[in-house]
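Have a look below at one chain only, the form predicted on its own, in structure tokens format.
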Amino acid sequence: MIFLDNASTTPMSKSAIENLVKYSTENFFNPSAIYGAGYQNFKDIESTKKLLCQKLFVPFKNNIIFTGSATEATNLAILGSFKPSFKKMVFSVGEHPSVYNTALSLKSKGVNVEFVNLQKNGEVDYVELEKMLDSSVNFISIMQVSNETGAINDIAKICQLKKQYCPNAILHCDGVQAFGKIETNLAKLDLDFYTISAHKLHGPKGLGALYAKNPNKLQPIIFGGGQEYNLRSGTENLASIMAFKTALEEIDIQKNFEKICALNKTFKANLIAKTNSKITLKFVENQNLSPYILSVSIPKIKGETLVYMCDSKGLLVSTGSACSAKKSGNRILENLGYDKTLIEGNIRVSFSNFSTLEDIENGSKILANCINELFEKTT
């Protein structure tokens, strides 16, 4: 089976499994719990937040929160800094659904919410942004690396336009696809809140992390013991968040990345070679793409068969979003202004630091022989 849907998830490393099993059968006392054994426990999750703020180059001063994945850590961002009071939200329509659904939600019980475009490369529309920002805006959310096509905003320019027209706004970043494999340094970016996943670098499933540059701004939307400075309560996840870790421990960010870049080019270079002539494939046009991502689109072919003909043959690639993948239409794709005809015949080929040359060459010979085969059907 060659494995490239890694936008959706990743395999643990190995090492990040050995601390799963050594802290879910050895060390599993409750980091809570006030003798040694638990208090160390709790010392270990420490660790793991002061090691997430050096990778994000900022202080720690308990401002990582562990939550139960990366959605739970958005909504806690949005809906533990909604004030009643607040005037007007701005996000942007390439939002994850964790951030825009939530932005949906907040709208329909008549909180004023408005979403920006995006521009044809993907990456959000700064000049509507800045028509957009006032002194009224109390809250942004844009992500940094679209989970769909890859489009890196430019949150700088971001940080930039509101500290300009609205600097009292709270800024939230979905950092989700950009985290351990493009370059972020917070303390360069006037953040409020970053996003976080684990499964996406290798790490477990059912972990996601909150970045709180002021903690004191959130207010908890769990209830119960007190846990993650009273802002997320239940018992933490102290196996994931140590395997998680050793993840953490592993990430050679431009080793990794110049790695992937090779693995992109040369996969997109063997699909156009080796796909009939006579099929045009669409590629978001943009210079500014994270190599792990690589969305296309072929006219005249539904993605969802593709997808399902690739799997009977040993390759796995996606619709999109798995977290949306079951739903018709690309509210994404839709805003790029893609027809019909090409948001249906479109896929996603993500890579990870796992994905080999092998990888690489045996997908796109299997996923160029399966357009063919397809678009022969339908001429």
Contents of the next structure:
Number of protein chains: 2
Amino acid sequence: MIFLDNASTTPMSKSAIENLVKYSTENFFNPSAIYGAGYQNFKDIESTKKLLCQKLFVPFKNNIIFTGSATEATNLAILGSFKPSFKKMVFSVGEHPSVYNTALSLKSKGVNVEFVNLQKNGEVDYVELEKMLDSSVNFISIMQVSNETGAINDIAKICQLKKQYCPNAILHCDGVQAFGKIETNLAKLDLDFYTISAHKLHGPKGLGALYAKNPNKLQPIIFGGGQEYNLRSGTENLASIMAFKTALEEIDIQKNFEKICALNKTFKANLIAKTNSKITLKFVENQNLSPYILSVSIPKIKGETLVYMCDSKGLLVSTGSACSAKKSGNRILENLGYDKTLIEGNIRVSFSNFSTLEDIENGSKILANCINELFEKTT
Amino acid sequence: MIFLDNASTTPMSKSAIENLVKYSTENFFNPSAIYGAGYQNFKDIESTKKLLCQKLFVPFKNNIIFTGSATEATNLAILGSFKPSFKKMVFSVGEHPSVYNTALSLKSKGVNVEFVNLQKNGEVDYVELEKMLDSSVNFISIMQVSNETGAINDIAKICQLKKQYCPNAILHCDGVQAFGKIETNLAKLDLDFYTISAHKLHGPKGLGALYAKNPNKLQPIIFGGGQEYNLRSGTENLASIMAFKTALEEIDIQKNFEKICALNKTFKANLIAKTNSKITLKFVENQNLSPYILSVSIPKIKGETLVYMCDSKGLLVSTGSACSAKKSGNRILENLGYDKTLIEGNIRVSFSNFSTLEDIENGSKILANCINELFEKTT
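Let's see the other form, the form predicted together with another copy of the chain, since the form predicted on its own is already up.
Complete assembly follows, chain above in first position.
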């Protein structure tokens, strides 16, 4: 089985598994317990937080809050900093459902929520954003890398616009598809919150993290025993946190980036070469995409059917994100100006540093064959 | 090291670990993915939900919602069913912080929240509760087994009182210290919500579950991709859910209950026998306590000091719950009428089906020796 749906989730690395097992068995003690073995686990959790901060180029100041998922982390950033006095909140149309649906939930309660559109290249429309920003804006959430298209938003530019038009606004960035993949230096970006997911990086599912420049700006959205600086109660997910640490330690962002760029390029070239020349494959038109995600639309072919056919031939890819896979339509591709047939015919191929050249060569062949076969049937 | 702090957390069982590893590596696929391997994982998660329902003696009707912790599950039950139109919400003073602090949070927002006191035996004061209940009550949350004292509340009686005085009220029960330990037949109890924790039963940390008689009565508190019937978004914590399944399968409630009753009895008898006869150990006065928890107070000795001393001699026990271990005071013991010295001198010894007679014999000896040593020093 060739797995090229790494933007949805990834298998855990062997050494991450070792820590997962170690901290679930011999080192399982509750990190809130006052005896030595408990306190040691508390300190071990802190060491993971320190590593996260190091990877983000910021000092550790009790500013990492572990959550039960990246979705919970984005919810904490948005709902945990929301105040009824907020006059305007700005989100991009391209946000992951964890941000987009949280924004919609606030909007349904009467909060003034505005959405900035995307450009054809998948990035936020910076001109529209600039028009939207003024001193009434209290909160902005714009993702770093689109989970659907791989488009990389210019977060530095967004920070600069925020500083210019609404310096007091809170700025959250969903870094789920970027962290550990695209070098991100938070010391150079004026972000208030940054969301991280463990399972996209060969860590465990069920673990997210929120970096908070100033945790005092947050209120908890889950109440209880007061763990995580009283911002996220619930027994710490010790084993997953320690497994994530190991997964993180293994990541060489720059080396992986170069490797994935090459794999992505090869996959795309192979796919184009092997696909029936009568078919015009539609790729996102942007020179600065994350190499980890390759979004392609095939006119007149249903992406869903293509995914099932690839599955039967040993290749796993997806229609858009797993989170929206079961939903109809695709607001993001619609916003990019894709017509109905390009939206229906969209699939996402996504890579990880576990992907091999063999996966890419065989995977692109299977995909092209399936496209050709479906094309023959439908024409 | 003798571990008798099982009410705070437990080590994972060997076979639970096997599933944890399997579903983190070869079977890691996103349960929301539409291809076969993803869908299979979705069905596998459902099989865990079916097992949970079976253990609760209710049919599976998409009525189990997995969360990132039991704390999140209680929060979902309370905040997810809360409506601004609520006239009165009733909680017991003895609730775990995940319920108690959520109640306080609502109270701080002006919601009419009332707390029913405990009897000296640790159970809810049913007479006071009866007086508190009337048709204006919209929500009640009372735990099944106290995490501090082991007192078992009469949930059937509480259901009956609810039916009599406020039949339309929503009734939540925190079953964290009861599920898998004390036979609980939800078919015979008219509960709307029941909260479960995995890591108290040799399953993984970072996983809770909420049973909902009618999930339609809930609104999500975390928004996103729509997982868990749109009630708890975030990629499903597949490996932990499957590990919990195995942990559950291994549990023989009745057999374990009898074993733990015997161990608890032996521990208590040994402790009394070996403790300096000048010391009057104070136990919770109730014939119907959970055998998994033994709460004992030693006058004039600081529980915290005792925990550290036991730790240094190879025994791990706790002062109250891990969640409140770092807090001062103890609202539950105060409510039971304990004086300051009994509250300060309280420790909790807690067992699991992994506890052995050897643990109990050596553990009770260490505890008695530490008590005697501290007593000599302080008098």
